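So this first bit is one chain, no partners, the form predicted alone, shown in structure tokens.
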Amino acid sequence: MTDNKVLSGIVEIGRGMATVGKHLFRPPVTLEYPEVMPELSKRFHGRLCLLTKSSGEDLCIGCQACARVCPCGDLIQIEMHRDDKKQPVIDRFTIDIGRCIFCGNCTEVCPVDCIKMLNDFELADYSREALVLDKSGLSLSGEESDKYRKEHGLEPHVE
């Protein structure tokens, strides 16, 4: 009886050892990260973010069509109002990161294409509140959307 233990610990070290001994001579697949930066898809779901105009305004219109489309309830709170002119006028846009499910919905319906995943995934904070983002939190200048929308094939120049 126990002549079979000891067989069957012998074969199960064998099958270890076998296992190191197949990935002993391959290169190696991590990164020394944070020094090395993974390279990642174009397609990639990270920190959202507003794109502005070229000017530097705001581009979203306050239609809510993202804070509808959120499987996450309550996830994307806006507030906006009319200018004099009939303009749209955003209040307050925030995000709770830390409940976002990075879906991407919010971005495939927005009308004027205004909000976007970036490629930034180094979201970690201290509290809860941090993860909170609100619209300067969010909004990228207007050359950093103009760069964005040249990198990813969109109209180049929005006034």
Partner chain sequence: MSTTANFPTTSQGVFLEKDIDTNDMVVNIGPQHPSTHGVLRLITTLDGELVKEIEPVIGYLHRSKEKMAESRSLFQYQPTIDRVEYLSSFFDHYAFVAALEKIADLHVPKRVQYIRMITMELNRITSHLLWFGTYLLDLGATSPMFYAFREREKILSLFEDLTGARMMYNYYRFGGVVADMPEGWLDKVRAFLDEAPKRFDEYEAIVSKNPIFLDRTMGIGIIQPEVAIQYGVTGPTLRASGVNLDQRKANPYCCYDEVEFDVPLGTKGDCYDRFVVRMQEMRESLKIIRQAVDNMPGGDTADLNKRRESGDETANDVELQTYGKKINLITYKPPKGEAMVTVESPRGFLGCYMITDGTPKAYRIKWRGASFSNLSILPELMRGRLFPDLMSIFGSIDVILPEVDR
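For clarity, a rigid core is taken as the largest C-alpha set superposing within 1.5 Å between two forms. Positions refer to the first chain, counted from 1. Here the structure is a predicted model, which is why all the values come from computation and not from measurement. What changes on going to the form predicted together with its partner chain:
In the core-superposed comparison between these two forms, the C-alpha atom of residue 143 has shifted by less than 2 angstroms.
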Given for the second form:
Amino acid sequence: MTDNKVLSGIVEIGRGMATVGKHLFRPPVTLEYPEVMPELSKRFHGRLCLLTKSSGEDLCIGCQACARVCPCGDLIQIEMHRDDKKQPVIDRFTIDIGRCIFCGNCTEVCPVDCIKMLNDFELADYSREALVLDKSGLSLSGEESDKYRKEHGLEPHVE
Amino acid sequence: MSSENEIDKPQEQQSETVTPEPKAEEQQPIEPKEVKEPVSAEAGEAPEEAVAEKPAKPARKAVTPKASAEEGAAAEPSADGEAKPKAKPAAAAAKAAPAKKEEVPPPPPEPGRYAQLLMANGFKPVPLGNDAGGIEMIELNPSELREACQFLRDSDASRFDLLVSIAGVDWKTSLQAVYHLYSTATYQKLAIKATAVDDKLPSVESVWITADWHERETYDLFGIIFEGHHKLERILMPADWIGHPMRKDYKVEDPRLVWNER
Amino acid sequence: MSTTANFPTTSQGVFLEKDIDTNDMVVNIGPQHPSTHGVLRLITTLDGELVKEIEPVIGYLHRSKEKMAESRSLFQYQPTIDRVEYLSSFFDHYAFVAALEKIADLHVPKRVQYIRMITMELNRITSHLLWFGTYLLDLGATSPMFYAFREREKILSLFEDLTGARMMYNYYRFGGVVADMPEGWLDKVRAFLDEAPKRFDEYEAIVSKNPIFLDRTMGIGIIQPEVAIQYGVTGPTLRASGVNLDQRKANPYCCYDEVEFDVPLGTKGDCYDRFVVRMQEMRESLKIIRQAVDNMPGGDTADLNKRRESGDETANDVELQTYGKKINLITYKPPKGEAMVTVESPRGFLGCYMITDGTPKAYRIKWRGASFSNLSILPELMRGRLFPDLMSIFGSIDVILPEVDR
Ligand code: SF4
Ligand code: SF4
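The form predicted together with its partner chain is what I need now, so please give it after the form predicted alone.
Next comes the full complex, this chain leading.
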């Protein structure tokens, strides 16, 4: 009985080792990360950004929808007023990326597809304040926005 | 990071809950109403009920500040300050209830399968109809809760041997515990509701061992005292926590959370 | 218990019997301990190597998920529930979303149900794979974890394609899902389905007959079915004791009544049975996914889009949409009502009890975590057992602490 157990033990451990050993000859499945960047999907929940019109002007209409659905309280802060022609002007638009949980709620409710997510995931910084992004830090340029819309199958912006 | 929000949220939320309060109160009178229906006739019941209901409310009011005062002086001023404004909408809602009843008489729910079974065996369950998912709900008097649970577990016709969860609910005027049962033999589900009298309910630990932790959790978060539980202690919150956080009138006044202010 | 074994006595008589303290010893394990899979504290009373009493102390991960629901609208609250049970958050979302769908009587298109079913089953595999890796790590085997994570990684990439996130998906919506599958996603799933069984065979080759593994799991931590039910134990842990209770079969939700699968059952209820049941469950999940992929209403998104472009009216059927009826997520006010939805999560009954009162917020949300009840059986299992068995037993009931504390 003991003999059998010892024998089967050796066989089984040998079988396990052989399985493990096979992996020596397989290509590695890991990525050399900082040198090789992973290919992320288009839907990746990365850093938030604000798309702009093709001309580079603000697309956001200051409707506060994104701020209202954010689960993290006052993380999106928007101040706006309307100019003489009743057009919205965004005075201040800050997002505290440090507290964002990248849930994507805000991107989903925006009526003009303005707030979107990039594939950028390297967000570490030296201070918390640096993670509070303001409008200039968030906005993409006109060309970048057009490119983004094209890649992500959004309707091109029309005046 | 987000935890900071989570903790200071309840403070903001306190002011927000004041607005929906009347709405929630409307819902409240409906339940005791159903309690009466099988017993007394429809007509003439409404005024009587409004009277009968009032003493029940101050009863809990009197208990709550006392309970929190025992646990710590810090909670005392808030409990006192709150009892008064809260009593008013409660009374108003009770007055409004009879008028509302004439408009929409709620159809009395038919006793379901398990309500009938309990009735046939000498218990007095109050059928509450089905919930949105089709689970039968019954309300039981706390005095017969344990016996009824034991019966439901052992009877061949029900065999509710698995206690899925105990959910406390603070209806502002009373505390309620909702027991969700499941039968591993027939795959049926049942929800039992019991309204705490003076924040007290009998423990069903002797029926299902798992009730031990579930009751501790409900005690921890709602302050329902389960009489007969062998060791009713806090389970999720730290042992020195003040107050019962899931109550609607709970305010974060713990001095240890001050650093959390943003 | 006094030990009167023959201790070596020197000329000074140092090792006298009375010098050996035979009182009980209290050992505190955790809260920060790698084998507790999170932050769990176990106060163990030991008598020599025997565990006399063990008391789990929980609550270190309490994030007040239920309280958070009171201050957030339903849609605002939804992303945070990923964290209830973060290894299989699709199940949290399903319970939450289904509870509201029942209260508000929202129609869910068939295609959405199938997508949900595929994602949930894939999620079950990731969860079991993680359990497999960490369980063997607890028992001292290092390499299986890397293999398990390799497969898990593949599924997570699939999820990333679909939802944009690897763990916190936030993908289901009331009456639908955020977006349809990306084109070609089903083919990727098929490719995974073809490969996975080979990998599972590999795992079994490494461990399931390994004598060390067998010694540490067979006949250890036996749970009697009646005891398990008394303690509210559900899921694979209960099924390993031979109780045929799988809500996917017993109370079919989603579209589980349209797929064929078996419910693996154990016989003895020991750690080894729990291992076997989970390994087989992964294969059953593959079966479910394959059927769902093949019978997906509308097929791959690319086909569907082509049909839509060519003006095929049937492709715009409501059953093929991503939403039954789109609701305004910002202002949505559910009707009054209440519902309890329990789903068969990888650990057992995961329940969401929701009471709504006509405001955008839920009046009460209660989470029933499977691990919460499953963990409560640990003291019973450990009483009188050897201390080294602790990690073997504790690991085998697959507790995940965020779900215990919520
Ligand atoms: S991704 Fe989520 S957490 Fe971040 S800003 Fe948008 S809504 Fe808020
Ligand atoms: S939802 Fe869109 S348009 Fe509205 S405030 Fe936010 S970013 Fe601007």
